[in-house]
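One chain is shown next in structure tokens, namely the form predicted on its own.
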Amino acid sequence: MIQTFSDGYLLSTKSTSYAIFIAENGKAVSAYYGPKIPAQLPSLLASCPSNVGPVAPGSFCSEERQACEFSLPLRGDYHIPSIILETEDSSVFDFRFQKGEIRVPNALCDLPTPHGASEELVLTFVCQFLGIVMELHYLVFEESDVIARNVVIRNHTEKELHIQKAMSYQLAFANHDDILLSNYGSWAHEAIREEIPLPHARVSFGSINGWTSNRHNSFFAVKEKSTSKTDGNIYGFHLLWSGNYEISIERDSFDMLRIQGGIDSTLFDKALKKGESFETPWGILAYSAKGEQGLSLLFQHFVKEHILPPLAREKTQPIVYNNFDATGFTFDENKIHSLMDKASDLGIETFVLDDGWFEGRKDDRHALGDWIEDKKRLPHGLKGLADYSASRGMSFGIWMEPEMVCEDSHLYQEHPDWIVRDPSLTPYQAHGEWTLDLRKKEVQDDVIATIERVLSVSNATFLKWDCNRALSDAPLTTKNGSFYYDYIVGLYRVLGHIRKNHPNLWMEACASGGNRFDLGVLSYFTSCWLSDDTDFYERSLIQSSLSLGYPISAFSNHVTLHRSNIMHRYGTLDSRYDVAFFGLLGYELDFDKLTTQEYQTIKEQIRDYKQQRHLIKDGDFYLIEAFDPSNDSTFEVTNGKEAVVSKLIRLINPTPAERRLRLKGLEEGALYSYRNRQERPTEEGKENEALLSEIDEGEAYGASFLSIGVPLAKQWNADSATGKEAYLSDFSGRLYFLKKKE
């Protein structure tokens, strides 16, 4: 709901309110963002003394002390600006409020827009004498407790206007011992949670390598020092964008925080001629008084309801098998048929053929970009494989890397001008690849046509879209200073076409592990590959960190080899499954190398997942405890009537503490039955049915789970003697299934 007052606006969701005052100097001021209030009150507006900086003629207010919704340089606001503009005559601009409008929400022309907003507020500001207009747009998602914001700049002058910086959002409020909660990482070590007390300084992070990057995810939060997992004030921020971005948090001498985020301004220069406009991506803001878990639930619901394609909300994604770890680039039709036979028998629902299926593709340095099926390897082609997969009761999926090209390819030989490069330099390669210049419409059209042809030939219902290198060698000049922005806009055009033409196509985004995992990507893709690291412990940390800002229904999780190909650490099939369960399940290993018992274990895992996977799509995820700093981690997903819980342990202890099942999201007065999934904590290479794990089962009221917890079998240690203990090893765990009794 959006309310209009004589001095501003109040945007209210189910549980929160966001108040904007229009100050006497014509600026929009952040007055309040927090628990829901019924009306906007003058007392919410902080005092604005004039003795700390320049003031406008006739004004009594210094912008230096205003909690502005946008900041401009060179007019007395000495915080980091959110908007920087330039014409041939000036870099000084002063926008004053002109009007406000409440309207039915409109989608952006070239960028993804969250769907299902209840109302939109547009505040229009005009730069006097210059004819330049700036609009602040606010979307209200009432039931999801989320506000979205972006900026539109319109040039009505005769002169060319250069936009050198345009942040999607800026929010200012008083600091209360606030802490920045973000994550950083690298390939195979993504999403490392980090908490930093905010100093009296500017703290910034982002990406300049062409995508949102695994170095920092564009999601972050700011919370009060006293905020716990379940209580206290916390603000969360997302960006509906997949390219270069920057986040800045400034704590000034008066203990005010200014938080802004948007497209990275490094070398950015977007030129607008008369009549042209520029739209920034949507920034996403949320507030919770219920701590980290409250914020997590808000974003889970928001992303599922307003970001993900309808397919991901309405249908259940199939369990997939990917052949790459089993075959690499070396396979033939018989090998794929053999894997398909076993995948079908195990209960796999979609077989995804990975890299190596097209002519000349013997490694990652050849043939990328041609996408012509290799009839020597696959005499019956992709259609033959799809038909064989269908005969085994499975659908068929295909791997592509549409944005890249190898030098050794027909595509590059025919169109050397299609790659991203500065004409004065030899472009760098990464993974033997160059990047196609998706700014160019002819390149976009060729990529679209190629994908359409492959999907048609293969009858694929699943597309794994890979992207294995960051951008480099962008031809940036003053006339081409928006290259990175224009590239992502081109990518969105391609993705929008594919999504519109194939609304029932499952699409998995993959960018060299956990790069380009953001809300922009999830506006088109149904899931995202979080990391190439599938080690039990490392993967649990990644999923824990990202669950604060994303639903687990967007996580693509695969059970892989016993010994991690990244960490070289051994883990059982069951321990890997205990982590992979909390997302969209897949398998990526060589079935032909499994023992009889391992084969049966996978069959049982898939059976159990099918019975409970509706909770992944429709339930609420709770991170009860995480490995860091604890030695244990507990994941829970529940709809209140059913629950699946994964209790994981990092290192065993010779004097272990009592094990209890403490949960969230259940009904206090309801009676629940519970039982664990039996696992095989065997030593590597051994099959020993006698080591089948303990059984923990019984009945307990929700109040017990929600308070002191329900006791579980004692963990085995040196003085155990009954034979009923839980035999846990390093990096292992248990899954528990709960069901409400009627």
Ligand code: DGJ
Given for the second form:
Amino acid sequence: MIQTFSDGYLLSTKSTSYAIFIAENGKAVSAYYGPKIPAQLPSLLASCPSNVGPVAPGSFCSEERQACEFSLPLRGDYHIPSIILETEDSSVFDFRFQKGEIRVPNALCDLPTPHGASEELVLTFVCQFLGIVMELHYLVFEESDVIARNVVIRNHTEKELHIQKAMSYQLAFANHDDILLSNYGSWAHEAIREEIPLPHARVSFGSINGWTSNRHNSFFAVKEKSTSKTDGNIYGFHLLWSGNYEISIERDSFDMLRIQGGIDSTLFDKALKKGESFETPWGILAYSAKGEQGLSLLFQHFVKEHILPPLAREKTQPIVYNNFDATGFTFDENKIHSLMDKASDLGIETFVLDDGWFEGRKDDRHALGDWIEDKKRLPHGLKGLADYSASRGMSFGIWMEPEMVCEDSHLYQEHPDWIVRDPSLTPYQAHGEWTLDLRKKEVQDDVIATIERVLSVSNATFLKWDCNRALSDAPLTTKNGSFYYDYIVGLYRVLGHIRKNHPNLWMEACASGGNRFDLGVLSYFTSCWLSDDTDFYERSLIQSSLSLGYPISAFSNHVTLHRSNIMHRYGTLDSRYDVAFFGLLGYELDFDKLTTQEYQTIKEQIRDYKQQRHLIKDGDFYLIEAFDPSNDSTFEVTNGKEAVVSKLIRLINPTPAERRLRLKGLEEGALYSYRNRQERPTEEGKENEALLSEIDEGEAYGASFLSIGVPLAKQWNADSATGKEAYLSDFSGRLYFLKKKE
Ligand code: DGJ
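Since the structure above is the form predicted on its own, I would like to see how the form predicted in complex with this ligand looks, so please show that one next.
Starting with the chain above, the whole complex follows.
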């Protein structure tokens, strides 16, 4: 709900309030953001941070102490500005409030917009140059406890207006020993959680490589030092944006925090001519009083309800097989048929053919761009494979890397001017490829036509969209300074077209693993490949970190070989499954090389996942504990009546602590039965039935699970004697299934 007061606006969601005070000097001030406050306030000023008052007219540097919702330089506010503008003859701008309007939400023209908001608040500000206008837009998602914010700048003057910085949101509040919680990383080591106490300084991070990038996810949170997993104040921030971005948090000498996020400003300069306007991507803001788990639940619901395409909300994604880890680029039709036969027998629902299916693609350095089926390897083409797959009861999926082109392609030979380059230099190749300049309409149209052709030839119902290099050599000049922004707008146009034309197409985003995982991507794709690293331990950390800001139903998780090509750490198939279960399950290993026992293990895994996967789609995920620093990690997904719990251990210990199931989201008074999945701690390449794990089962009340926990079979050590111990090994775990008794 949005209410108008004499001195501002109050945005209310189910459990939170966001108040904007309009100060005497015409500035919009972040008056309050936190637990819901009554709507009968006499004045919003009462809820302003203590050191933010109305500013005495004429006082020097007046804006310095205001917790402004946007800020510009050169008028006495010495914090980092959120907006920087320039015309030929001025860079000093002073915007003042003109009007506020509550309206039915409008979608942004070229950018993704979260769907389903009931109301929008538009605050309009005018500056000394009549005709240059700034609007702050707010969307309220009542049930999800989320506020979306963006900025629109319009130029109605004769002057050319340069936007050098335009952050989507700026929020200010008093610091209470606050901590920044963010995820940094690199290839195969994405989303490493880091917490830093905010110093009296500016802390900033972001990306300038064209993607949101794996260096830092654009989702982050700010929480108080005393905030725990389940209690205390925490604010979460997202951007609906998939390119260069910038986050800055400034703690000033008066202990105020100014938090801002938006597109990167270091490589940005957007020129607006008369009649033109510019929209920033949406920033997403959320507050929870229930600590990290509260924030995680809130974002799970919000992303599922308001970001993901309807297909992901309405239907269950099939279990996929992807051949890349099994075959790399070396496969032919017979090999794929053989994998298809086994995939179908094992219960796989969609067979996804990865890289290497088109002419000239002998490795990942060649032939991107033409997308012509390689009839030498695949004499019956993609259609033949899709038919074979269908005859085995599976649908068919296809890999593409539509944004890239290699030198040895017809596409490049015919259109050398279509690649991203500065005319003065030979552009860098990365992975043997260049990036197509998606700013150009003819390039977008060609990419759309190519994807349409491949989808039609292959009858594919699943598209894996890869993107294996960062951008370089962008032709940036002051006249043409919005390259990175325009590239992503072009990408969104292509994605929007494919999404609209194929509402039932499952689309998996991939960028050398998790290099482009953000809410912009999830506005079009139904899932995202988080990392090329599928090691039990590493992957569980990645999933843990990202679960704070994203629903697990968007995670594409594959069970791979005992030793993955990245870590070479040994892991049983079941331990890999215990982690991969918490997302969209897939397989990526050579089914032709399995022992009978491994084959059986996978069959049972798929059978069990099918029985429980409604929880992945519709249930609530709880990160009960995570590795690092803990030696244990516990994932739970539940709808209150059923639950699946994964209890993982890093290193076993000669004096093991008692193992207990302490859970969330269950009914206190209800009785639940529980039982673990009997695991086969498969030895690599060997058969050993004797290794079948314990069965641990029983009944307990929700109250016990929710409080002190329910004791589990002890971890085996030299002292054990009951014969019911759990033979756990390093990097292993157990899955438990719970069901409420009627
Ligand atoms: C990188 C991806 O992350 C892999 O899964 C695979 O699709 C390769 N690209 C193919 O080149």
